[in-house]
Amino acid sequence: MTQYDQYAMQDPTTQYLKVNADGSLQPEPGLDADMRPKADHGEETYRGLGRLKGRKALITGGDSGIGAATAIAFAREGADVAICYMPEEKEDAEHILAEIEQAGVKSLALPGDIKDEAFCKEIVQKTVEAFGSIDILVNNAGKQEFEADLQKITTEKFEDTFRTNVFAMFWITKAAVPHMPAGASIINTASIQAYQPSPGLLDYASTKAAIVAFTKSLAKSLAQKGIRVNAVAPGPIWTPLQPSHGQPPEKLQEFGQNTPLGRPGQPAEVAPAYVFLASQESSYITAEVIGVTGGQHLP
C-alpha cells in the first residue's frame, strides 16, 4: 500500500495500490484483523484540524471499516467518540478505541447487536451517559451478504439484512434525537448500491435504498430543530464487509477495479466526507447524499 497524505496533491488512480485478494472469505461479521491485505484507517495518516472540538459521537459499526476510520477521523478532530460492535469483533475495536485515546478524547465501547431494538435505545443512554449528549450519530453498521439465486434468500436472511440496515437506524435515530442539540448532525451509511444495485445483492442494495429516503425524509422533519440529516453512498471500499460473504470470491481477487479510477476505495478516503458532514462547514446541508464511488457516479 502506498503512502496516503491527505492534504499532499497526488494522482488517485495510483495513491493506492490495487487490492489483488486471493479470494478467500472470513465468518461474518469478518475482522478487519484478518484482512489480507491490510486496510487503510488512517491510523498513520490522518491529521486533524480540531474541526469536531468537543463533541460528542455515537457511531455504529466503529470497529473497522469505515467506522473504524470515521472513529479516528472524528476523535483527531476532537470529538469524544462511542463506537458500538458486535461482541465477536471485539480484536478489532480494542485496536480502535485505542487509537481515539491516543488522541487525547473520551472513548466508549458499546459491544452487542443492533438488531435487538432494547439494545439500541441501551447504546444511546449509555452515550449519554458518558458524554451528555449526542451531537453527532453515524448509522453506520450494516450487513452484506452475497447471494446470486433469489430462491436462496430466505425469509430470515431478509429480515436480518433489514433489522440491521434500516431497523436498527431507526430505533438509535429515534432514541437519539431527543438528546442531540440545535447544531447536531446524523448522517447515515447509505451505498452506490442504492443506484446502481448489482444481481446478488438484492436484499443489501434494498437496505440502501431505504436508507437514502430514511435520510431526506427525516431531514425535512428536523431541520426546524437545527438538527441536519446527510448520508454517504460509498462505491466498493475495502472493508471486512466483503470477504465476510459480501462478494463472492472471484470478484475480491479483481475488488473495485471496474470503476473509473481503476481501484477500490480505502476506509482512510471515506471518512473525511463524514467529517465535512459533522462539521460547521457543512452548516447549509441536509437531505443529501454525498458520493465516494471511485467515478461510479450518483445519479
Second form
Amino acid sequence: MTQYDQYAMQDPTTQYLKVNADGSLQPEPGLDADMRPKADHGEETYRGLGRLKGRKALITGGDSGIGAATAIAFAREGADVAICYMPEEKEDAEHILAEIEQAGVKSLALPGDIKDEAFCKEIVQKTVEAFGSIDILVNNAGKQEFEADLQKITTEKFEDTFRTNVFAMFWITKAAVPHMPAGASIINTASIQAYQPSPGLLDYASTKAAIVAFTKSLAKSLAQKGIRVNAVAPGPIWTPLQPSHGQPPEKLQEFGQNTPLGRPGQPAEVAPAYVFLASQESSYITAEVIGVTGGQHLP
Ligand code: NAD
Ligand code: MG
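I have the form predicted on its own already, so could you send the form predicted together with nicotinamide-adenine-dinucleotide?
Expanding to the full complex; the earlier chain stays at the top.
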C-alpha cells in the first residue's frame, strides 16, 4: 500500500482502500512482514521538514504499525531514534532500523520484553548512553487480545495486558524523566477504546482509559519542568495488532468500515499526530488527547 501520496489533496474516504482482509490470523505479536494487505508506514511518502532536528527519541513498539510509521517520520524530521520491540519481531525491526539510518540519523535497536521492569530501565539507560538524552518518549507498545467471554479472561491475561500497556509505560517514563530536558515531550498511545469500549476488549479498553488518566496527571506534575505529556488515541488502524487476535476473524474482514470515513486508517496517517506533539509546534499543548479515528470522535 505505498502508491498513495499523503500530501496531495484528495478524498480521504478513498485515499486508502478498505482493507478486506481474509480474516486469517497470525500468532501474537503479529509481524508486519506477514500482513496482507500491507500497511503503509509512509516509507514512500513521508517528507520531513527538520521539525525534530537533533532530538533524541525512544519509541516502544517501533518495529511495526503506528510506532514504525512514527519512527520513520521522526527520523526524516531529523531525530535520532531508538526502537524497542520483541526479539521475535527482528525482521520487522530491521526494516525500520534501515529506514531510520537511510534518513541520515542514528538508530538504536532495543529488543526485549517490556513486561520486565529491569528491561524497561535498561532501554532508557541504553538510549541515554547512545544518544546523550531523551527528548521524545513515545510509549506505544501494546497488547490487545480479543475475548468475548468474561469467564475466559484469565488473571494471567488480564495482568499481561496491564503490565504491557500500563506498568511498562510507568516504568519507562519514571526512568526517562530524569534524562529529559525542558522542551521534551512524552506521547502515550491511548485508543478510541478508552472512550467507546467494545465488548470483547475488556482488559485492553481498561488499560487505555488508565493511559488517558496517567497522561493528564503526569502532564500536570511535569508542566513546571517544561516537559509536555500528551496522548494520541487512534481509531481502527491497519497494523499487525489486529490480525494477531486483536479482533476475531469475522470482525477483521470489515475492520474500520463502520467509521464515518468508511475505512480503516493506515499507520502513515497517525504518525503526523506524534510529530506534531513531539515538535515545538505544539508548545502550548499538554494534558491533551488527539483522536485519529476516522470520525469516531472522542467525547
Ligand atoms: P503493532 O503490533 O504494530 O505494535 C505493537 C507493538 O507493541 C509490537 O510491535 C511490539 O513490538 C510491542 N510490544 C507488545 N508487547 C510487548 C512486550 N511485552 N515487550 C516489548 N514490546 C512489546 O500494533 P499497533 O496497532 O501499531 O499498536 C501500537 C499502539 O497503538 C498500541 O498501544 C495499541 O494499543 C495502539 N492502538 C492501536 C490501534 C489499532 O487499531 N491498530 C487503535 C488504537 C490504539
Ligand atoms: Mg510489531
